[in-house]
Each structure stands twice: as structure tokens, then as C-alpha cells.
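To begin, one chain is listed below as C-alpha cells, in the form predicted on its own.
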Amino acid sequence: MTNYDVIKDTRILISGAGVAGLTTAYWLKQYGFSPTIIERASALPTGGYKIDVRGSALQVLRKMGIYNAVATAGTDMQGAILVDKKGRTIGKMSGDAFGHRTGDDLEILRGNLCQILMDQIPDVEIIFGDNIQNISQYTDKVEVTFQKNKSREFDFVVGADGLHSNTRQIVFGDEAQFSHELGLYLCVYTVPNYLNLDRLEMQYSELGRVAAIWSSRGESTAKACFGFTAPTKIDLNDRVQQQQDLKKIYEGIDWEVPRLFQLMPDSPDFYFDAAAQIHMDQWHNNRVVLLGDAAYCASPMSGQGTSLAIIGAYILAGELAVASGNHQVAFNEYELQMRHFVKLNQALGITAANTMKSQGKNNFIIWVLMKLMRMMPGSLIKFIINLSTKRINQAANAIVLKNYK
């Protein structure tokens, strides 16, 4: 049985307020932890990328109360458009067929979401601006010290800040270690939406190469993506070569991307990155526990980083409370449940990325793959989203949840 007593003199630091943090936090709040939240970007960011919310996510949302209200704020996207390298229309789709979205399944800007799981803990403590410098763990408690704040001590710190998380590196040691990279690299950013898209994604496809457009509900901009396979690795701190990658890599392709291209160097909020996945024999150390992107993220190839994000949280903060705050038997329960949820989803990730790298295999279903794609290019876009459809429904329900409370 809980004991309650001991649940609300335990102090919890999540470190980062992303979807995995606040999510966590409102589930602890609900049980009678005290928890606080530390993150590095000076506010909660707003608007953002498209993410989506599915299966078995979505009884958590449900639980929490909020599904109405991010279906309100959905982007409410209604179609797309796939065109050739020349912007003619090669093929339509609405806008959840497009986005591999059946069912209830939501979508959101990633910003919108966090503002709405930020305001159900508006008595948490979230600390705006500061990042943790080191933890020190001991038998009974976790001393943190900051970079701007004075040291404080928890009973536990969780671990919420993404694929390079900080907590991972202080506590359980270099990236490179669990870090897998997929072949590709993804790049996004603002421009002005001069096609006046309403509600609209465009794309081009290839085998090796996307680029793509889209304006969702009540955004007065829109947001260039790129996803590909390169030569040579890309520096990932050099964003000079970035661009000029960039560049290089899309040459041939008319439509919109030479403009995407002009209207680059003026974004402000450019993100470049490789498409990789976080693979970890355990998701937690003595005091210290891992969630998300930072312990187990599939990349957005997968199309189910949130849900996970989402289902992680529930889990971990439920386990907490039915072990009373006993981490050695809460955490290891949390892997327990998670694993091969995990395995099945991270499955998905490199199954698109497989597909998006195979223009440089030389085997006969490339070969034909290649053929159809010159021939009817939409119908065989369609085709693989449909089938992606159908694996990332499968792996997202892929899950029972315990009621907890």
C-alpha cells in the first residue's frame, strides 16, 4: 500500500521542461511528490514543430484531462500536397493520412503542448535559465549543483532533456556511447509563408531526399524541412557547412527549395541535426533515472517520440507511488514496462531511415523501388506512407497501462 507520508517529503528535480518533464511533473504533483523543475532555456518556447500524440498516449492525456483541449489546439492541418521536382501535383492526401494519423490520434506544435501540460502544475517550481553542472549521489539523497543557483539536495533527479542530455552525461558518461546515428540528417526552420498556405504541407520526395513546406492553425509563418542522406558527415557545429551541404545536396531540385534555400540565413530558428537514437543497457543510476529522449529516443523517424515521452512519465511517476518512493523497485519496474515498447518503436525509426538510405544499395527491389518512383511517384509515396501508417499504429497501441490512482 502507499504511504503517503512519505511520498510528500520526497523532493524529485526533473531536468528539462519539455513534453517528458512536465508531464512527469503533473503525474508526481498528483501523488504527493515534491517536484521541481530546472530548465535551460530562459522561457517555456512557443509554437514550434508539428508532434504527434497516438494510442496508447492518449489514455494518459485522457487520464490528465487535457485530450479536448490538444485536440482544440491541434493544428488541424487538412491536407497535403506531393509534387516533382518541377512543383507539379503529383498526388493528394488529407491531412491525418499524410501525418500517418488514425483514430483519436492528435497533432500539435510541440510549444502548444507544453503550454497546455505547464498550466495543470501551476504550483510547480520550474526554474527558468539555469542547467545543472554536477550531481553528487549519496545512500539517502542527491546533491545538485547548478550553474546559476545555489546547490540544493533531492531525494531523486529524473533526467528530461533529450537526445543530448546533460543529466546522461554527468551521470552516466559520454554520448557517443549510446548514441546511434541513422544515416540522415534533418534540418527545420522558420520562413515567411508566401505561398499563403492555410492549414497545407508540400512536399518533394525522393529516396535519399525530402524537402517540404507546411503552415498549420493560426501560424502567420511557415516551416522549411529537409531530411536526407549526405556523402560525408556534416559537422554538426558548423553551420556554415550546414548551409553549403544544404545546398549541394538538393542541387537539381526546382519547385521551392532554391528560395527556401535564399530565405535560410535570415531564420531565426534554424535546427540541424543527425537523425540518431539513444540506446542504453539501463535508464538509471542508484538516484538518478533517465525518461524520453534522453534514455530512449527513437528519432523522428519514428514518428512516436511524444508518445513516448507521454507514456514514459506515467509510468515512472506511478511506479514511484506505488513503491512509495522507493527508487531501486520503481525504476527498475519502469524499464520493466518500457522495454520492449520501446524496442518495438525505436523499430520504426530505423525501418524509415533504412528506406530513405536504400538509393545507395544495389539489389533488384531497390532497383524496381527506383523504377516506380520515375514512373508514378505519387502513388508510390502514398503507398509507403500507408504501410508506414499501419506500423507506427501497431507499435504505438503496443502497450496495457496500469491505473495508478
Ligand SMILES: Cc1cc2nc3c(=O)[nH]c(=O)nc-3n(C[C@H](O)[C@H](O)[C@H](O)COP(=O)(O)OP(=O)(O)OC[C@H]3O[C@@H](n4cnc5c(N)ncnc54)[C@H](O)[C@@H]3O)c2cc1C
Given for the second form:
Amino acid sequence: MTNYDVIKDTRILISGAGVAGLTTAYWLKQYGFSPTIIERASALPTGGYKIDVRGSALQVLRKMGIYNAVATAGTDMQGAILVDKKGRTIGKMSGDAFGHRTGDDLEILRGNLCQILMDQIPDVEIIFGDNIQNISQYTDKVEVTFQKNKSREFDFVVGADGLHSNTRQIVFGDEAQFSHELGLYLCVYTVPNYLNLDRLEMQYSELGRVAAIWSSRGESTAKACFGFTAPTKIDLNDRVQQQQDLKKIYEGIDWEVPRLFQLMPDSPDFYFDAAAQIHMDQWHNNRVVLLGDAAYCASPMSGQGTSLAIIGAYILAGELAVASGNHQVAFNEYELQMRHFVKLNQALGITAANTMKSQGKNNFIIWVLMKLMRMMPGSLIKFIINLSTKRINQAANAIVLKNYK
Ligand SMILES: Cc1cc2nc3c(=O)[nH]c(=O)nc-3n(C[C@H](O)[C@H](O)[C@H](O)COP(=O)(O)OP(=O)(O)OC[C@H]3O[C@@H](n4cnc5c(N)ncnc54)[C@H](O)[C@@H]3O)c2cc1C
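Right, the form predicted on its own is done; let's see the coordinates for the form predicted in complex with the ligand.
Below is the entire complex, every chain and molecule, led by the chain shown above.
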């Protein structure tokens, strides 16, 4: 039987006000816990890149009563135009087909989803602009010191602070132990919507190099996006070098690429990172537990990071409630339920990355692919997208959620 007196007095610190952190706070609050969020950014970031919510994660949005709000605030992408190196149209797809969405699947800007989630937790304490500095664990509590605020005691800490998690670094050790780079880089930045795209995406793709520009519903600007393999490692801390390398790697592609590179230095939000997954044998250490990208990042290549974050949050909070705050029971059960689901969804990212990296490999299938790419590039791209939609859909639905309330 759930002990509500224990739950009421249980203080839980969540590091990160992203999708995972905000969803966890919502469910913890629903069950009567006292969550507090600490977020490094000075305010909730708005806009951002497009993310998908699919499969079983949609059930969580429905249980939260926000499915319609997310759908209404969705990107409403009407279509995608596939282009060749010269910018000539080689194929067209609907927005949903291009984004691997089936049925009720949704797409929304990351910041807009976070805003909707934050609107659901008006009575949760959120501290912006600060970081956890240290976590000391005791048998009955944790003591947390912050960079700016005074230290405080909590019962548990949830690390939902993303791929480069601070909580993981403090409690579990160096990121390099857990990070598996997929051999691809991703770059996204805002540009003026000079093509007047209206809920439309344009994309150039070949094995090893993808370039895209899109603008979604309500955006006055557009986003430039590049996903590519590189012959040598790129320094993730050197922006000038990154921008120079990008230009070299995309040499020979005309279309809008030179223009997008001209706009790159003035972009307000240049994002550049290696696509990576997080693989850990255990997501909890005594009173600290990891969630979302911090624990099991599947990479943007999987298209499933957001759904994994939402489902993980739902299960973690639900299991803590069922176990009346017994963290050992709850954290074990959370891992037990999530492990297989995470593995299936991480496999999507690995397959997508391997396809991108296959150029130049000497085998028959790649030879056929390259041949087809030259003969009918638009049809081949559509075929590959449709094939991966089936796999994503299967993986996105491969978990049965319990009813906790
Ligand atoms: C370019 C790009 C494209 C993507 N496309 C898709 C897609 O199409 N579909 C999809 O499902 N997923 C996509 N993803 C992945 C998706 O964004 C993540 O998987 C998902 O947001 C995971 O949520 P999270 O809350 O675990 O982590 P995050 O969204 O990374 O949130 C972590 C939060 O923690 C905060 N934080 C970081 N460090 C600290 C700290 N030290 N202290 C306190 N707070 C901190 C951050 O500011 C952030 O608010 C994409 C990601 C990127 C980068």
C-alpha cells in the first residue's frame, strides 16, 4: 500500500528542466512528492530544433492531458522537397512521411514542448541559472551544494541534465566511460527565412552528407541543419575550426549550402556536437538516479530521444510512488522496465549512423545503393525513409506502460 505520509515528506532534486526533468516533476507532484528543479540556463529556452513524440510516449501525454496542446503547438510541417547538388527537385514527400511519423505521432519544437510541460507544474520550485557542484550521499539523505545557491538536503537526486550530464559526471565519473560516438557530427543553427519557407523543409542527402533548411509553424526564421561524417575528429570546443571543417566537407554541393555557410557566423544559436549514445550498466547509484539523455541517450539519429525521456520519467516517478519512496526498489524496477526498450531504440540510432557512414565501404549492397542513388536518387531516399519509419514505429511501441494512478 502506498504510504502518502512518507511521499509527502520526500524531497527530490531534479537537475535539468528539459523534457525528462519537467515530465518527472509533473508526475512526482501528481503522486504528492516535493520536487525541486535546478536548471543551468537562466530561463526556459524557447524554440529550438524539431523533436518527435511517438508510440507509447503519446499515452503519457494523454495521461497528462496535454496531447491536444502539443498537437496544436506542433510544427505542422506540410512537406519536404528533396534536392540534388544543383538544387533541382528530385522528390517530394509529405511532412509526416518525411519525419517518420505514423498515426497520432507528433512533432514540435523542443522549447515549445518544454513550455507546455512547465505550464503543468506551476507549483513546483524551479531554480534557474545554477548548477549542482557536489553531491554527498548518506544513508538517509543527500546533501547538495550548488554553484550559487546555498547547499540543501534532499532525499534523492534525479539527473536529467542531458547528454553531457553534470550529475553523471559528479556521481558516476567521466563521460568518456559511457559515451559512444557514432562517427557523425550534427550542426543546427538559425538563419533568416530568406527562402520564405512555410512549414516546409528542403533537403540534400547523400551517404555521409545531409544538408537541410526548414521553417515550421509560427517561426519567423529558418533552421539550417547538417549531418555528416568527417575524415578526422573535429574539436568540439573550437567553433572556428568546426565552421572551417564544415565548409571543406560540403565542398562541391551548390544548392543553398554556400549561402547557409555565409549566414553561419552571425547565427545566434550555433549548435555543433558529435552524435553519441550513452551506454551505462546501471543508471542509479544509491540515492541518485539518471534519466533521459543523461542515462541512455539514443542520439538524434534515433528520432526517439524525446519519447525515451517522457516514458522514463513516467516510469521512474510511478515506481517511486508505488514503492512509497523506497528508492532501491523503485530504481531497480525503473531500470528493469526500461532496459530492453532503450536497447531497441538505441539500435535505431546505430543503424541510421551506420547507413550514413557506409559510403566508400566495399560491399555489394553499398555498390547497389550508390548505383541506385545515381540513377533514381529521389526514389531511393524515399525508400530508405519509409523503411526506417517501420522500424522506428515498432521500437517506439515496444513497451507496455503500467497504470500507476
Ligand atoms: C540537433 C538535435 C536534434 C534532435 N532531434 C530529435 C528528434 O527529431 N526527435 C527526438 O525524439 N529527439 C531529438 N533530439 C534529441 C532530444 O532533444 C533529446 O533526446 C531529448 O530532448 C532528451 O531530453 P532530456 O531532457 O533528457 O535532455 P535535454 O533535452 O538535453 O535537457 C537537459 C536539460 O538539462 C539542462 N542542463 C544541462 N546541464 C545542466 C547542469 N549542469 N545543471 C542543470 N541543468 C543542466 C539543459 O539546459 C537542459 O534544459 C535531438 C537533439 C538534438 C541536439
